[in-house]
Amino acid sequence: MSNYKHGLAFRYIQGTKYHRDQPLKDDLGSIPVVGAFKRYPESERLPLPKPDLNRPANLWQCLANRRSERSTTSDLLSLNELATLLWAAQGVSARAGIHLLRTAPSAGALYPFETYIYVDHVEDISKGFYHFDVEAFALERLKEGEFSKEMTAACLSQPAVRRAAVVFIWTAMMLRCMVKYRNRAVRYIPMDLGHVCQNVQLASTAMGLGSCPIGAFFDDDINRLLEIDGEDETVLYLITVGKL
């Protein structure tokens, strides 16, 4: 007899349901508040150019043509192309009180994730790991060097990672969402990142680039590459982008 309903996936859904006849209470206690933005003040900062938002694109055609493209080339992305992709992912589009609203929706406007990139071949940027400072629209250099082999191995040797010009890496900032949504936060963070990833895919399609979402990876291998703790902050989703 199958025990699949006793597995973590089913227990997670049942355990985070809201019920009309039950109070929305839990035993998590007080959850510490974390900042709305993560920054690396000691890192070298690379300001990004303004994104090119004047490129003509038909939304309906982008939706029809969007595909996961794994066979990208070694041609360089331009810095402006990278900036445009980052803006599509998490560009600030408005302000509402203390919240900087972005190009993708987020539960409670909390944006409980951080955007990192591994750059392999982009014009005017050295290879290595970078953190995206949303508020300043800049990159913070974390680690310079060639890490394509390590990234590919961490992603179960998927060729799309090895071929990519850039790999977007999104981490979940658990407490940033849990402080409001408690255990239910574990539903909202992946939803938020689904919106963000789709923005990158549609932008890539509009720009004639190839992209491929990546959900299979050894989590802690990537956490170690980013030098994050894997608990309060842990990798959750990736996407590769490159020239076709």
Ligand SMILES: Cc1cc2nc3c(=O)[nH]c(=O)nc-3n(C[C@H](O)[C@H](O)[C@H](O)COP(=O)(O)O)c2cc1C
Contents of the next structure:
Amino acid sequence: MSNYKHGLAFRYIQGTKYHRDQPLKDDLGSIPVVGAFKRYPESERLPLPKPDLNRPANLWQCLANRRSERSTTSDLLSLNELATLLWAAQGVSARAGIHLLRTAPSAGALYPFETYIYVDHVEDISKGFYHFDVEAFALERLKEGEFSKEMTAACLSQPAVRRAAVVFIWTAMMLRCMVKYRNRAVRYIPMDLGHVCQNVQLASTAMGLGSCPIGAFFDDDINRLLEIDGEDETVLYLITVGKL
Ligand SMILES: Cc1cc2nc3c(=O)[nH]c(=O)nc-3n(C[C@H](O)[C@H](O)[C@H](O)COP(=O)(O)O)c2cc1C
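Give me the form predicted together with this ligand now, not the form predicted on its own.
Following is the full complex, with the preceding chain placed first.
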């Protein structure tokens, strides 16, 4: 007898449906409010160059040509290309009251995720992990060094990760979204990140770079590399980028 309807996936979707005249109920109690931006005040900051938004690109051609590319080369990505990819991911494009609106939509304008990168071969930036400061359009250096082996092992030994010039890593900031949407937040966070990742992939296509979204990884290995708790903040999605 099949049991799938009693599994977590079905119970989650059924338990987080909106129904007319029936408010979503839960037993979560009060949820702590967390900041809209994570900050690393002790880290060295690297301002990013302004992205070149006048690069020619045709949206329809980018949509037609977008592909997941796993065989990128050891050629260096330029700092400007990296800055452009970060801007595509989470560039601030408008303000609405307290909200800094970005290049990708987000349920309730909460942006319940953080962007980190593992830099392997990018011009003018040493190898290591960085956190992206959306507000300041800057990087915060978390740790310097070669972690390609650890990143690849954490991603089930996928060669795309070993070859990448840079790996974008997105974590879910659970409470930032749960404060408003409670358990339903877990529907929205991956949707938000799907938009962000698609922006990076289309921007990669527009610049002639190769990229591959990565959903297969040992969560806690990546969480440990980022030194995050794996609960309130936990890794959700990655994308590799490099030259073709
Ligand atoms: C949520 C998600 C997770 C994915 N995870 C991986 C992955 O771990 N490794 C991989 O090689 N490709 C991964 N991919 C890429 C898909 O395999 C790819 O999008 C699919 O084969 C269609 O090919 P295309 O993107 O070139 O159109 C993932 C894609 C998505 C959307």
